[in-house]
Amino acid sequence: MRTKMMHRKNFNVLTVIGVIAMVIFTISCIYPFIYMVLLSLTSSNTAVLRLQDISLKGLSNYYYVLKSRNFLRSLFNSVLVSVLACFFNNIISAMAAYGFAKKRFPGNRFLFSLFMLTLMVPGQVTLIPDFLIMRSFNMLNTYLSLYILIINAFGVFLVKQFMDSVPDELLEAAKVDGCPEHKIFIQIALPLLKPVLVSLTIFTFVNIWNSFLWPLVAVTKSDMYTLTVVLSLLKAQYTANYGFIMAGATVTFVFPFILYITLQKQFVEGIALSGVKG
């Protein structure tokens, strides 16, 4: 009896310590975002937040940000490019993953391994070749150039891990019933891939939304700028008003945050099931 009480006491202590550690970790994660929002409600000329400077008048920062030159246009560009990137990356990744996971052809494993090796190459290494290729095809200053590079081996790998858990018998049964290959993919495989495609959508959206270096290189026309590029220009023009800059950063942060909150359940499910192999 005494031993059980000691074990229970130790368990309770460990539980309390775990909860405290989790609370501290959570606060440390969300604190920068809270700081950003509070600083956006001031007209501070320094990055140091003073509570007495926070007021409803700081909401005017959001008005001037949205009214500033090219900000709304850049918001539209970022939303459009992110949506197109998610759509095409999901479709192409699903098709490639379906081929690698469910089709047997010579060199399947070798080709997939070679494809995965591209994940080890930093994007900065291929920046100049990508730029030269886009220029040779006259694709600079186009929406296509802003999202086409997001289609890479990561999406294929993520979807293939999930696709491996789909029973081969299910697809074979559809084939025996005379279902064409494209209908098997569209009507059977794609619906089963919904959780992992939601996860890939979030990864793709956040990656494209936060991308800065490539849009800066691939776009020279101001009406084609994305939010990250315009935000950097705001920082250069309004270095004396951190409230204004943080208002722009807050607006930029809101969209991926809403997307994640909306799809959080499916995102966690897709990531969890992607590691399960049949």
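All figures in this text were calculated on a predicted structure; none of them were measured in a lab. Take the two forms, find the largest set of C-alpha atoms that superpose within 1.5 Å, and that set is the rigid core. Residue numbers count along the first chain shown, from 1. First, how it differs from the form predicted in complex with its partner chain.
- For residue 213, the Cα coordinates differ by under 2 angstroms between these two forms after the core has been superposed.
- Relative to the superposed rigid core, the position of the CA of residue 60 differs between these two forms by 2 Å or more.
- Residue 26: CA moves 2 Å or more between these two forms after rigid-core fitting.
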Contents of the next structure:
Amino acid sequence: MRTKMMHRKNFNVLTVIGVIAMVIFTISCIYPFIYMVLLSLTSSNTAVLRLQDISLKGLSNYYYVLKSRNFLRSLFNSVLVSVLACFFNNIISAMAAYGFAKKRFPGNRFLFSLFMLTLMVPGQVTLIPDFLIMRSFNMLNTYLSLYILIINAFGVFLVKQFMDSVPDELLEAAKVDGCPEHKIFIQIALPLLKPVLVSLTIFTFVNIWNSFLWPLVAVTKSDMYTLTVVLSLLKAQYTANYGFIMAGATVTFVFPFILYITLQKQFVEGIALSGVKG
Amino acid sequence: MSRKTREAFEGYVYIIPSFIILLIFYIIPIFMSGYYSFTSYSLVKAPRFVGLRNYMKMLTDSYVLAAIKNTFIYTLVTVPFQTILALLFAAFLAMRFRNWFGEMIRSAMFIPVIASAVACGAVWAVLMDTDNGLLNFILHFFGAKGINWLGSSQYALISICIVAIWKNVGYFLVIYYAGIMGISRDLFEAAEIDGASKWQEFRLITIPMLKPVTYLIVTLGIIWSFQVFDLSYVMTGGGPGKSTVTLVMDIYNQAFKGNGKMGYASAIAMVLLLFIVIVNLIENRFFKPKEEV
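Right, the form predicted on its own is done; let's see the coordinates for the form predicted in complex with its partner chain.
Every chain and every other molecule in the complex is listed next, the one we just looked at coming first.
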């Protein structure tokens, strides 16, 4: 009895410590972003957040940020590139996954292993050849160059996992009814894949929106910059103008954040499902 | 056309778009990198075979050596911390808070994951400001002396590690949490009947059952730490001195600053690839759970 009580006490102390540690960490996860938004609304040029500094005048930070250095243009670029990336990655990955999962052809298994092998190679290793290849095709400073690299084997892997669980009979039945091949893919397979395609869209969007090294390398004309690149330039140039930089950071942060808030469940499920980052 | 040929034809049609992209931008580039790494090649000069010279040069290049050293420190600091924190939080949430509170905590910890490293770096640079930053304000509040977080070569790398851990925990937490949810309830119930404490359950059931997840998370963590660039670039630019230089930053600086030493940068990239392949091989060879027959 005595030992049991001691046990219980011990364990309660642990629980309290655990809750405190967890709450502190949680606050540390949120607070920097609150700080970012509040500081972006102050007109003082200091890293210290004083509540009396927050005023509507602080909104001028956003006005100046949007006016500066092609920021508005880069916001448009980021949105466009992200949308194109999501669209093409979904279509192309779904096609390949469907081919691998539902079609028998010589080399199927070999090619799929080859696809999976490429997942081991990080983008930093292919950075230089990709740059040189695109340069020789005059593809640098184009939207295509900014989104095409996101189309990789990860999407194929993710969708194929899901496609494997779709029963063949469903597709066979349509075939027997004389449904043409492309219609089977578009009208039967794609709708079935919707949940996994939502996950893939989220992955693609967050990765391409936040990507930094490749746009830094592939873009040399300032009107093709993406948001992350412009933000890094702003930070380097206006070191002491904190409110201004925080306004830029807020704009960069807010798009994936809104997506996350709206599709929270799919975000978490997608990661738990794959356990790999694209 | 027979049914079989037709099906094979359709199969190729479906995979060809992604195959072409992978071939041009992933597979061929690996061989190109390998080839360039043995050449002297800049944007103004065609590649010329120089044998192992680039690799020899790396041995005495203080930036590359600093990058390798920084990468190892970074890995040794971030991987254990982010893995243990994620595991403890996940187990704790799964044990005590399978409710709205736990869900809220998990959601909040995931926010740094979705934010861009550039934005995070910009915000943390402000929080870590020596004179006016929040972190030193807290230190002063407790009577401690402020730290020159990003401006001293002593602390800069550790500061970046702190931000990286902060950014990664939420991601690994989600994977761990899903792993715990996948453990059969019967195990825990049997342990409870036998009178096991929660701590014993954690030690004797949760940790062993999560082994495959832990291998995955550690491998991913190591590979990510070899690829660090964004945080360093934005927060310190590699400095002060060479204290936060990373391998990827070396690749970037060599290839895209000045004349562009593509050959030498490719050699550094091949070393990076070698590190990553070794980590993957070790994981596959020794830690991957044997496939059940």
